[in-house]
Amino acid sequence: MRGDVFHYEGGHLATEGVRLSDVTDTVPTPFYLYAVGPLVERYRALDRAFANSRHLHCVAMKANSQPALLRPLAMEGAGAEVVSGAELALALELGFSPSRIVFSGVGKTERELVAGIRAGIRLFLVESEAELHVLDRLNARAAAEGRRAPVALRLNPDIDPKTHRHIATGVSAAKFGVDPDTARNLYRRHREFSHLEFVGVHSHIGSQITSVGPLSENARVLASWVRELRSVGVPIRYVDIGGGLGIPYYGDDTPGFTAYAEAMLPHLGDLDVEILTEPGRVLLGPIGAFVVTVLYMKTVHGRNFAVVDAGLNDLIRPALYDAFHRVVPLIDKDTPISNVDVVGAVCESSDVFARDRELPGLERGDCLAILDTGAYGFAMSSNYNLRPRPAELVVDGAAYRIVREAETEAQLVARELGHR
């Protein structure tokens, strides 16, 4: 799945009516700019491809929480998919439904299963016998109020997405669901649970995953669920495929909307279910762009070393999952093409953005861009090495805008030292 949304226009780099060159001219870096019409471009390609289907797109607000991004989506009908007290609460001020909200997540605490509970969203993901109970206490707090709460049970089907193993959730080795015989005895007791409705089962394997096999192959094990489940009296609704698809960080060809939708359909099209998807990665990478500035040039041992004024702080992907983004410059020089490897100031030996990258030659004051970073980019951000967090923007048509002001060494001093 192609189509970039940063390209060259006449050697500038821009999106839609804006050149990146110019954003810098008036925004100090490193910042992170995002595409809103590419955004909402992206959900409606992915809504088209379920049109077959009665289906719910629940965007995965731990990806990237920028109301500037998640208002446009809300508007355009997308749930949300939720992992905390404060991921609920803001999906409740931009918007979004109670009735078009999930909440997921290994441990959820009393207090964020009531507040889900008074909500009245749509369906908690429950991931553990444990947490059944729990809901249960609170659900019956709730009962003279008439209210129940909706569940799913997340599976474990030990599926091996072929991605990332930090970021594989679907293998038995992973913290996350429950094993096929607990889901099993939890759902044949369904009945014995007076305030909870058992509606729905749910399975996420992985994310980054780059091939619609394993996501098929989990299609056709919820389905199979589905069957064995109603034999028994449990009224299943919903169908929580996850999330996951991948995106094209090499600038290769991925999965594309159409692709994804029919290798589930044919397992879950004829079972009178609604289908729940968790997008997250694959409408929010694309759209970002983190944008730094190139502070000298060195070498050592013969390897060249741009370093840049940003660090692991503020973009963790590569470090923690050896992840690779794209660089390019600004502006497209004309000039001799060397090996480079752009790095950051953080004093870690894994704060490296990019190795052994071709690149014109770079010098003090080049400004790069790092792309598909609108996804687990700024949302994984930290003030390690006591650094300011960077700014936020969005594109919107031809103007842009500062959506969150960079953070400022001054405040950070002043909540060390516990001043307001």
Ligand code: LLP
Contents of the next structure:
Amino acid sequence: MRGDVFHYEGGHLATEGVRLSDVTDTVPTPFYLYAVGPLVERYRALDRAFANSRHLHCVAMKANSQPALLRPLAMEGAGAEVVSGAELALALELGFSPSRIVFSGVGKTERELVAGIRAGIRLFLVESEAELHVLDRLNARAAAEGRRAPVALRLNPDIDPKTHRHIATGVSAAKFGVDPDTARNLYRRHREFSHLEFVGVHSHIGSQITSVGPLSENARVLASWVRELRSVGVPIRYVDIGGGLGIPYYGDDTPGFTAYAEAMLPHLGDLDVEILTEPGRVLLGPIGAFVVTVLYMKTVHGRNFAVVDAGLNDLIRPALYDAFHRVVPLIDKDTPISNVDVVGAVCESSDVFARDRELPGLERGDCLAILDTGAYGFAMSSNYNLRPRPAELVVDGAAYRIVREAETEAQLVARELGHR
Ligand code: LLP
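I would like to compare: after the form predicted alone, may I see the structure of the form predicted together with the ligand?
Full assembly next; the chain just shown is listed first.
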């Protein structure tokens, strides 16, 4: 825990000098709490690692769209990777300049594509020939006179990222991107799309990738595409290497930003391209904690359970991917350790945040933090079981504040009834 964003100070879990137990004295659980300072530090470290190249880091908004986190990144000069009309609209609202926005996603609607065209975004990451035709037609109608829409095809390079199968995207069985033969054919026919400009290549092979090997292979493949495409007259300016760098959920070792850049740049550094990256988890994951309270302790057939006041509707990663998140008490108690399953209140047997963890003897009312939940935590929350979604707080400087109130039961009931 030493050096972590969340660590113990005098027996209390804290970040940026703020004790989480002080927060729970005033804010009811469950809530997500994010540390802004460490987020900005992480962004700067990533940026420094790529300092010797032309580059733009486009933060993957799907990991966490909380404005209090995205605004400081926009101010640092980050770009945004968006996958929906609302993400695009929010990115613009938060001050990401259109020239720093890339639009990916396997099923963009015409309305979303037109919004991207009107905004004048940096790059459309196109997933199929059919999408190219739609974008070409829409751009002819919606774009400023003569302005061609900048596109990169998303390649499916069939690289195994060695991660959970639900978050492997560049393998041949995945729905994402176009295969190499199709891509080659489309790039060669680029002049047929008179309202598009083929300026980039792109591939995002998956998420939570914990060794640089597959990422480096992806960069190597993309670099060979740049050479090949330029040799047939396609004016490639951008290489978008996607996101995917993993974080140490187990407190183990994963590649840092320097190792990541060192694995990418040898392939791309001499190509005279702008390198685009789309980091999500690696920036946002470690800076968030999900704070819950133990409602009940119980033992069933000899197994100990801590039932907490949250559920898979708030944090679905363990249920969906068997994901591991460290769970730690807000106050480090000197009581005997026992093994417990930390479980949620939702009526699903997969509603288990953590299995068989060694924790100091827990009691009703004790608070726990589920760590590394800044990415794909709140962003994937829902109202399943008609449960209000939790609050979001940030620690900024030495103070904390609520940046999104928890939903209330009354709001949910009114919505079900169709009331405004
Ligand atoms: N770019 C594209 C095109 C993506 O699809 C994604 C994530 C990213 C960038 C950002 O990837 P990252 O750097 O965060 O790995 N819900 C899952 C993760 C799904 C990732 C989806 N795409 C989870 O909780 O593990």
